[in-house]
Structures are given as structure tokens and as C-alpha cells.
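First comes one chain, alone, set out as C-alpha cells in the form predicted on its own.
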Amino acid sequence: MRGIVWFRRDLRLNDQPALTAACEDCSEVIPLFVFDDPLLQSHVFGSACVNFMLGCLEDLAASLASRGITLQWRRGEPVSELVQVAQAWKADVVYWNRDYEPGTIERDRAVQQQLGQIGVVVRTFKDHVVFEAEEVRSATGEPMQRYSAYRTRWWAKWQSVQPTTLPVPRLLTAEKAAPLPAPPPLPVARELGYEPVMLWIEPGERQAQKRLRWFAEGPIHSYVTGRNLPAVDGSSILSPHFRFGTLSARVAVHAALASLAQGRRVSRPDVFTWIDELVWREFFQQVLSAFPHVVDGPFRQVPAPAPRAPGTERERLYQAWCEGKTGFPIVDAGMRQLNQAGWMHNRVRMIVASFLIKDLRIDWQSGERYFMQHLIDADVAANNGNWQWCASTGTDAMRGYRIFNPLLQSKKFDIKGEYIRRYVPELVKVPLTAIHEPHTMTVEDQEWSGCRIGLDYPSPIVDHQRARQEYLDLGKAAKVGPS
């Protein structure tokens, strides 16, 4: 029997359910990746994300080649491409791991229907999450809308099921290779319509495993503190690997729990706080799966201040935010990190999101789109869930009053200004007493530090206290409604 394994968001060999099943069932296995031309042409994702994906594919192809198997690839509209190759290669069955975004669910249904019409069997598997939406439900069987309740049931499910992981399939050898012509080399970014990017997060399964080992051996045990310090390498930075499936969530949870048995200092609160971040990821996947309308709008309609109306002022403020030229150093450092590296520290993501929505009063969807176009780990569920959390339109109970003070956040989490200086070079020589609010420098200090406010670095584009009060007043008016 000949089987095609359709790789998608699962670019690895270890703990890969679809690949394992194909190796067990079939005498010939054909790994396949399809470059989705309509999706690529939409530029929903940016160059950093696409370059990372290509790096992951190169690593996957090399791992398969070392076992005598060739990664085949096609480019075009996925449904038609998959049906065409299934016919051309005389496949009996196609295997893939499920995805939960509304568009991919619709696409997969179309593939399954058309393959069925030509007599090709489809087998799909759970992989992108530890538990799918239907596995973690409320007592009444309804989708869960509160994270705290979801977390409780997620852990109860973990304890009852004890999910296991799969090794690299032992049957994945040259004997499984189908006699097909070798494909051309994988395309480069420019051929897909994107700019090449020098990645600072190394792609591929081997790098994901290396990073996980490093994290579990040390930083995870100070995660509660380390995750909030943007100048410190205290977080796992594994989200791009979860995004493209070079690391499975099951393997990550097991590695975190196993770290508690290490001989050196260990910390249960820190370890479980990190695992909770993975549970948040699954919660947002569950929300997206059960409530697909969040892709196009708020999870729930709540009285809230109206976003700033389109116009010159709105565009001026939005562009300043995008370029990291707001006059708020922690905000500017975060946006410049995003623009330069395709990444932003999680604490800073919350700060810049709050600033856009509540200080500048710009719709959260604009921020959501900008992040999707620039993040290496651009993921619809996580990005949407986090932006709706910041906008107070999501599942969270708090409505409208979570307003981060960028100055206080900066002083608390980047005490010495190291993160700011790393990404805002105009402020490198600014004294510590003014690094968080350089506009307070005297003329003499500005000359000494080579940073003239209004020339070398902008004055704050808004007054935070005034903007905060305006937002609160508009929120109260929205709750009262028209008189």
C-alpha cells in the first residue's frame, strides 16, 4: 500500500502521529509539503515567518534524506495539488495531522471529499495540541469560555489520560521510499514573494530539541521572574517551533515535568507556570475551534470606547507605533525588536498592545494584523486570543479597564534600561535616571547624551495619564449609552 504523509504544521519526525501511522500501514511512504500559493500571495504572514518555515523544511528534508527518504513538494492551490499528486502517484491513502483554524478546516474537508471521489482513503490525527476542543469541555459538554476553568479540566484530563509520546518511526527507512523522481531544491524566500531574513531563532526540529533541553535544565526553574524581564534570556522562545510543529506540545510538557526530577535546584511553581503557558495556547486553540467568529471580530460584544476615527491623526499615531517612534522607550524598544527580529518579548507584547488600544485608541484588529505580518511565531489562535485579552473583548472577565502604564512597566521590568538601550540606540548614552522617560532630561543632559528630544528621539506622542482618563470616561459613557 502506498501512502502520502501531508506535512503542514508538524515539520518533524519525533512524536509525529501521521508519519508513524503511515510507516506502520504502508509499504511505501511519500512525505509531501504543499506551498499554499493563495495564502502566500495574501501576505497574511511576513518574511520572518516564511523564512523560518523554509528553514524548518530544510531541516526536515535533511532528516528524511538521512534515512533514505525524499521530501516531495508542490506549489499551488493545496486541494487541487494534493488530489493531482494522489492520482499521479497512485496513492491508496493520505495521512495528515489536524489543524483547527476555520479556513484550514474548510480546506481539509474539501480535500477529503475530493480524495474520496477518486477512491483515496484519508486518515487524520490529533497532533497540534495535547487535547482537542472536544476533549476538554464543561460539565454540560459546552465549550469552555474561562481559562481558569479550562486549566482545571485540562490538568484533570492529563492526569486521567497520561498522554504518551511517539519515537521517530523505526520503520522510516529507505525500504519505505517510493520510486519517484527527486524534486527540485526547495524554493527560497524570494521565489515565494518574500524577502530573505537573517533569523536569530534557529529553525528546525534539532534546534527545537536543543532549545527545550537548555530551557528545562535551567531557566524554567526561575521562569516566574525571568519571563517578565525582556533583557534576560528567561523564556523558552519555543513558540515558533510550536507554530510549525518542529516540537510537539506533548514532548514539551513531559520535558518540563521531568525537569522536576533533576538533581540541581528545581522549582515546581516555575515549571507549572511555564506549562500553564502551553495550556493557554490550547485554550486559545479551543476558543478558535469552538467560536470561529473571533477571526473576524470580538469574542463578545461589550460596551467599550469607540476606536479613533480614520484620518490623518489616527494614521500619524499608528505609524509612530509601528515604527517604534512613540516617545515611550519600552514601547519603541518592543516595536523595533519586532520589526528587526520578528519577535517580541511576551511582557512587552502586552505593553505595546495596551498602548495601541487604550492610549492611542486604535482598533485592536490593526495591531493583530501588524503582529501577524511581522512575527516569526505568527499564529492565528494565539495572536487573536492575546489581542482580544488586551482589548477586553475576549473570554476574560475583566472588561475595559486593563490599562498598562508604560512608564511603570518599564521601570519595573527593565530596571536598568538594558532592553531599551539594545533596541533604541538613540538612548544608549541617556543616564539611568532618564532612560524610561528621556523627555524629562535637561538641555545639558540631552547634549551630553547626544539625544535631543524632538530631533534624535521623539517627545511622547500622547500624555499617558490624560489618555488613560479619556479612555475610562469614554468607557463609562459607552456603558450608559445614549441619553
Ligand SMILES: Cc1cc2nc3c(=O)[nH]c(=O)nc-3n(C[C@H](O)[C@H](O)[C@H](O)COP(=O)(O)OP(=O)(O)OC[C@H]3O[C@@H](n4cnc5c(N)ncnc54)[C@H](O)[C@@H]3O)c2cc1C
Given for the second form:
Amino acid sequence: MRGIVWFRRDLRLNDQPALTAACEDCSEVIPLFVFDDPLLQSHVFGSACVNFMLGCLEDLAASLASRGITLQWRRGEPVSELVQVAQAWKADVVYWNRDYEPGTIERDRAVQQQLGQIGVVVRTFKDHVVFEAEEVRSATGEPMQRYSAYRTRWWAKWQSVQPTTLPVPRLLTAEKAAPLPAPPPLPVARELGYEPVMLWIEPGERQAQKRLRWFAEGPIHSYVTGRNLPAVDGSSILSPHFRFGTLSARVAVHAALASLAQGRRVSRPDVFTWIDELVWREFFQQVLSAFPHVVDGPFRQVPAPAPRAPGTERERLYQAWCEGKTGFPIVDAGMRQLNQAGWMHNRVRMIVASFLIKDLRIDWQSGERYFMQHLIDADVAANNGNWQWCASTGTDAMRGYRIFNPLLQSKKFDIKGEYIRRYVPELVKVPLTAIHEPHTMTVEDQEWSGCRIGLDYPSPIVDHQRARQEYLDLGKAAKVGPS
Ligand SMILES: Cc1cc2nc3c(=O)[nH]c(=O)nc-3n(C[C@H](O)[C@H](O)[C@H](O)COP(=O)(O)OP(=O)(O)OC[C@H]3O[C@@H](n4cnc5c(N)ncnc54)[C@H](O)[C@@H]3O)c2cc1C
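What would you give as the form predicted in complex with this ligand, now that the form predicted on its own is on the page?
Up next: the whole complex, starting with the chain shown before.
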């Protein structure tokens, strides 16, 4: 029997259910990746994300080649490409791991239906999450809407199921290789319509494993404090690996739990807090899966201030936010980190999101789109879920509106202004007393530090206290409704 393994967001050999099943069922296994042309042309994702994916594919191709197997690739519209290769290669079965984005579900349905018409069997597997939406439900069998309740049930499920992981398939050897012509080299970013970029997070399964080992041996045990400090390496920086499946969530949870047995400087609260972040990831996956309307609008219709109307003022504020020129150093540092590196620290993501929605009163969907186009870990479920959480549209259990104070956040989490200085070079020489609010510098300090407010660095584009009050007043009015 001949099987095609359609690789998608699972670019690894370890703990890979579709690949394992194909190796067990088939005498010949053909690994395949399809560059989705319509998706690439839509530029929903940015260059950082695409370059990272290409790096992961290079690594996957090398790992397969070292076992005598060739990664085949195609470029085009996935449904027709899949049907074409299944026919041309005389495949009996196509294997893939499931994805939960509404558009992808629809596409996969079409592939399955058309393959069925030509007599090709499809086998799909759970992979991207530890538990799919149907596996963690409320007591009455409903999809879960609150993280805290979801978390309790997720852990109960983990205890009862005790999920295991799969090794690299023992049967994945040259004997499984199908006699097909070798494909051309994988395309480079420019050929796909994207700029080449220097990646500061190394792609590929081997790098993911290395990073996980490093994290589990040290930083995980001080995660509760470390994760909030944007100037230090306190979180795992594994999100692009989870995004492209160079690391499985099951392997990560097991590694975290195993780190508790390592002896030195072990901290249970820190380790469990980190695993809870993986549970957040699954929570948002199940929100997307069970409530697909979130991609087009709010999770829940809650009364909220209407976003600022389109026009030059909105455009001016939005551009300042995108470019990191708001006059709020922590916001500017975050946006510039995003623009330069395709990455932003989680605490700062929350600060800039709250600032866009609540201080500037710009629709959260604009921020969501901008993040998708710039993040190396751009992921529909996590991005949408977090933007909706920041926008108070229903997935946050807090009553009322959560409004971050950028100044207090900055003083608390970037105490010495190291993160700010790293990404906002105009502020490098600004004294510590003014690093979080440089517009308060005296004229002498501005001269001395080479940072003239309004010339070298902008004054704040809004008054936070006033903007906050306005948002709350508008919120109150929205709850009461039109008089
Ligand atoms: C406005 C906004 C947009 C975001 N967009 C994305 C996105 O597009 N893709 C993405 O992967 N994450 C997104 N996040 C979540 C979070 O910022 C990143 O997952 C995290 O910064 C990645 O860093 P890390 O790998 O060091 O995480 P760690 O702190 O080491 O956490 C481990 C893993 O848990 C998951 N995780 C952590 N926090 C969250 C969270 N809040 N929601 C969902 N999963 C989480 C990630 O997979 C992460 O790699 C967003 C957060 C905000 C506030």
C-alpha cells in the first residue's frame, strides 16, 4: 500500500501521529508539503512567519533525507494539488493531522471529498493539541467559555487519560521510500513573494528540542517572575515551534513535568504555571473550534465603546502605534521589537493591545491583523483569542473593562528601562528617572541626553488618564443604551 503524509503545521518526526500511522500501514510512504498559493498571496502572514516555516521545512527535509526519504513539495491550490498527486503517484491513502481553523476545516473537507471520489482513503489524527474541543467539555457537555473552568477540566482529563508520546517511527527508513523523481530544491522566501529576513529564533525540530531542554533545565523554575520581564529570557520562546508543530504540546508537557524530578532548584508552582500557558493555548484552540464566528467578530456581544470613526485622526494614531512612535516608551519598544524581529514579549503584547483598543479607541481587529502580518508565531486561535481578551469581548472572566496603565506597567516590569533602551535608540541616554516618561525631562536633561521631546522622540499622543476615563464613560453609556 502507498500512503501520502500531508505535512501542514506538524513539521517534525517525533510524536507525529499521521506519519507514525502511515509507516505502520504502508509499504511506501511519501511525505508531502503543499505551498498554499491563495493563502500566500493573501499576505495574511508576514515575512518572519514565512521565513520561519521555510527554515522548518529545510530541517524536516534534512531529517527525512538522513533516513533515505525525500520530502516532496508542490505549490498551488491545495485541493487540486492533493488530488493530482494522489492520482499521479497512485496513492491508496492520504494521512494528515487535524487543524481547527474554520477555513482549513472547509478546505480539508473538500480534499477528503474529492479524494473519496477517486477512491483514495483519508485518515486524520489529533496532533496539534493534547485535547480536542470535544474532549474537554462542561458538566452538561457544552463547549467551555471560561478559561479557569476549562483549565480544571483539562487537568482532570490529563490525570485520567495520561497522554503518551510517540517516538520517531522505527519503520521510517529508506525501505519505505517510493521511487519518485526528486523534487527541485525548496523555494526561498522571494519566490513565494516574501522578503528574506534574519531569524533570531532558530527554526526546525532539532532547535525546538534544544530550546525545550534549555528551558526545562533552568528558566522554567523561575517562570512566574521571569515571564513578566521583557528584558530577560524568562519564557521559553517556543511559540513559533508550537505554531508550526516542530514541537508537540504533549512532549512539552511531559518535559515540564519531568523537570520536577531533576533535583536542583525545582519549583512546582513555576512549572505548573508554564503548563497552564499551554492550556491557554488549547483553550483558545477550542474557542476557535467550537465558536468559529470569533474570526469575524466578537466572541460575545457585550456593550462597549464604539471604536473611533475612520478619518485622518484615527489614521494618525494608528500609524503612530504601528511605527512605535506614540511617546509611550514601553508601547514603542514593543512595536519596534515586533517590526524588527517579528516577535514581542507577552507582557508587552498585552500592554500595546490594551493601548490600541482602550487609549486610542481603535478597533481590535486592526491590531489583530497587524499582529498576524508581523508575528513569527502568528496563529489565528492564539492571536484572535488574546485580542478578544484584551478587548473585553467575552473570553476574559473579569467584569468591566481591563485597562492597562502603560506607565505603571513599564515601571513595574522594565524597572531599569533596559527593554526600552534596547528598542528605542533615541532614549538610550535618557536618565533612569525619566526613562518611562521622557516628556517629563527638563530642557537640560533633553539636551544632555540628545533626546529633544517633539523632535527626537514624540510627546505622548494621548493623555492616558483622560483616555481611560473617556473609555469608561463611553462604556457606561453603551451599557445604558441610547437615551
Ligand atoms: C495581543 C496578543 C496577541 C497574541 N498573538 C499570539 C499569536 O499570534 N501566536 C501565539 O502563539 N501567541 C500569541 N499570543 C500569546 C503569547 O503572547 C505568546 O504565545 C507568547 O508570548 C509566546 O512566548 P513563549 O513561547 O516564550 O511563551 P511561554 O510563556 O514560554 O509559554 C509557553 C507556550 O504557551 C503558549 N502561550 C503562552 N501564552 C499564551 C497565551 N496568552 N495565549 C495562547 N497561548 C499562549 C504559547 O504556545 C507559548 O509558546 C498573543 C498574546 C497577546 C496578548
